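One chain is shown next in structure tokens, namely the form predicted on its own.
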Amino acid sequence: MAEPIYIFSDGILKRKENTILLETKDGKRHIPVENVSEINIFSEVDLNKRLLEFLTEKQIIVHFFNHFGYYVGSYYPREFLNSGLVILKQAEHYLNSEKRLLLARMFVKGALCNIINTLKKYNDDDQFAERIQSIRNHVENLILCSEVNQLMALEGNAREIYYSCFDRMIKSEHFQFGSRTKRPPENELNALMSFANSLLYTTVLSQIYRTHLDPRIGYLHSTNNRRFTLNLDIAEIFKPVLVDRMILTLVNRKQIKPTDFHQIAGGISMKESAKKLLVQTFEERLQDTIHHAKLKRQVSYRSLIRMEAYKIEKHILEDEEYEPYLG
């Protein structure tokens, strides 16, 4: 079964006959191409056009991250499942303000409902009862928003309430969340969240690549000069389920320690050991399965992300109205 590979060593990545070859100072590693679904590069790696042609032929997407673990871009091979009809319908749903608003509202609804479900898991002695009710009120008020910007403002407000609970969900005296800070994150928990969010964005993009959808057309995040936006929309739904719960678990089990970080100009960055631990834990989480009531079988979280894209495709083709995943 093809799986993602993650590269943390500096070196050269190239085609060697019908395999991928990674050369580093520690030696050579032959990677059977049929075992690779996507490549994530966190180090300084040289590659050439011959490899990119090979990856295009094998439909393998490559994601690049900088020294601090920030996502910097993807090599998105020629689409092999693109459909003129689906792209036209995607554009139609973006250009029609009512249709765009409906989809954007569903993304925010999914995100906020999953935030509530996450808070419930840590709601000892009803400590978050008021905040949960406040976020529920935000969900009910989504219908009052007549523009996407209003939805985003409402979501941002609800997330501030959610983040205000983090310091009570953390059972470690060594970490404090405070508020959400980015580029650079100002403390350890924000560094974890930024890195894990980047992993989620690229995972969603890789799953969209295997559908008929065009990732450049999003609905909550505006379609503009930014390369991809639909993956950001879908990721909002899964952040509380896959990213936030994973971070809380790692910190509360003391698998992540203050020594896993170092200071950078204006903020905090993760050491390579911490990045590797987070990547491994995130992969395990994606492979975890849950029972899908509609399909009546176990499905992995990675499959759920792909299925979310299929649901959006069905919606824009007017086969079935979209409802976000709640978990």
Given for the second form:
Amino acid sequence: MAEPIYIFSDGILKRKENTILLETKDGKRHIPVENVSEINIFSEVDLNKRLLEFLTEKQIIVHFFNHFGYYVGSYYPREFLNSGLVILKQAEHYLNSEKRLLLARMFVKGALCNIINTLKKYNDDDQFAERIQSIRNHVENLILCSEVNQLMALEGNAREIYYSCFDRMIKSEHFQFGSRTKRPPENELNALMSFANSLLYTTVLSQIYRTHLDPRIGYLHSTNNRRFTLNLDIAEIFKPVLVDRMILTLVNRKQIKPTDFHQIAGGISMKESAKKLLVQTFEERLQDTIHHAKLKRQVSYRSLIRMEAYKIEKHILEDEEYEPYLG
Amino acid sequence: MYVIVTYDIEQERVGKILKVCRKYLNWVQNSVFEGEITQAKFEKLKLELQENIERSRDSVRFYIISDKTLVTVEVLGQEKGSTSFMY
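With the form predicted on its own already on screen, would you show the form predicted in complex with its partner chain?
Whole complex next, starting from this chain.
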């Protein structure tokens, strides 16, 4: 299966002899184009239209990240799976408030249930029993929400309870989670989480590109003129499973240390070595397989994300009702 | 599946073979490529190579390994190329 590549060295990226060439000060590296599914660029790379044309032909999406590891944007090649029907249906499910609410509720349900499952994994001597119960109550109350805003509020509430458990799940005295801060994150754990979340967002976006769905129409996150939102919706479900557990593992195993960070204006940013470690670990996690009960075979987490997109496609085509992935 | 390709090609055609392999696999040494590949892409690679070799003089070998985890690689001396996905 084609795999994503991550570029951390500065240089020139170009099309050469029907493949991709990365020219850096340390020399030239040919990248096997037939085996690349997406390109993630973290460094200063020059590229030209000829390369973009080539990448379009090969259906390769490019994600850009800035100096601090924040997602900047993507080169999203011309859609190759065109389906007017799916787009119409997607819009219908957005514009019809009942239909939108149904999907949005499923995303929140998936996210919260996976949060509960994550908490359970760290629930030695019943220390979180009370909080798990309170998040469960939130899940039950989802059905009472009659507007997406109320869903968001409920989710935010449950998330606060979840984050309040973090400091006890972390077994390293150097790290403190406190509360969730963004743009920029105010401490190390928040920096890790922001970086890993953006990796997840782009991974989901790349998988959506391989379906008929339009990533601009999301349901929990309001569709607007600015950005892709469907990938954010799907990512909510996978964050506790893929991102949060990975961060807790890395910190508890002391693979990530306080020296992996540096101060920036108003916040904290990760050093390049730490970013690379996170990319490596995240990629391994995506390639990890689990047994899929319905398909009766091993499936990687990356395929699972794609299947989530297929499930949404089926739902909007009114083929099969959507149920979020629980892990 | 994981494939290691080695080739012994006469000089006039060797550049052509190199270019074909670069599209599908990672260069690890002179005349050696390796990497993860799907069955379909592997068939494409073989077809492209077939078109470019002289069957009576050149030789290409494919070592096919069903799962990447079955390969352990040790290197003595210089690591010339790598199969890493981070650049």
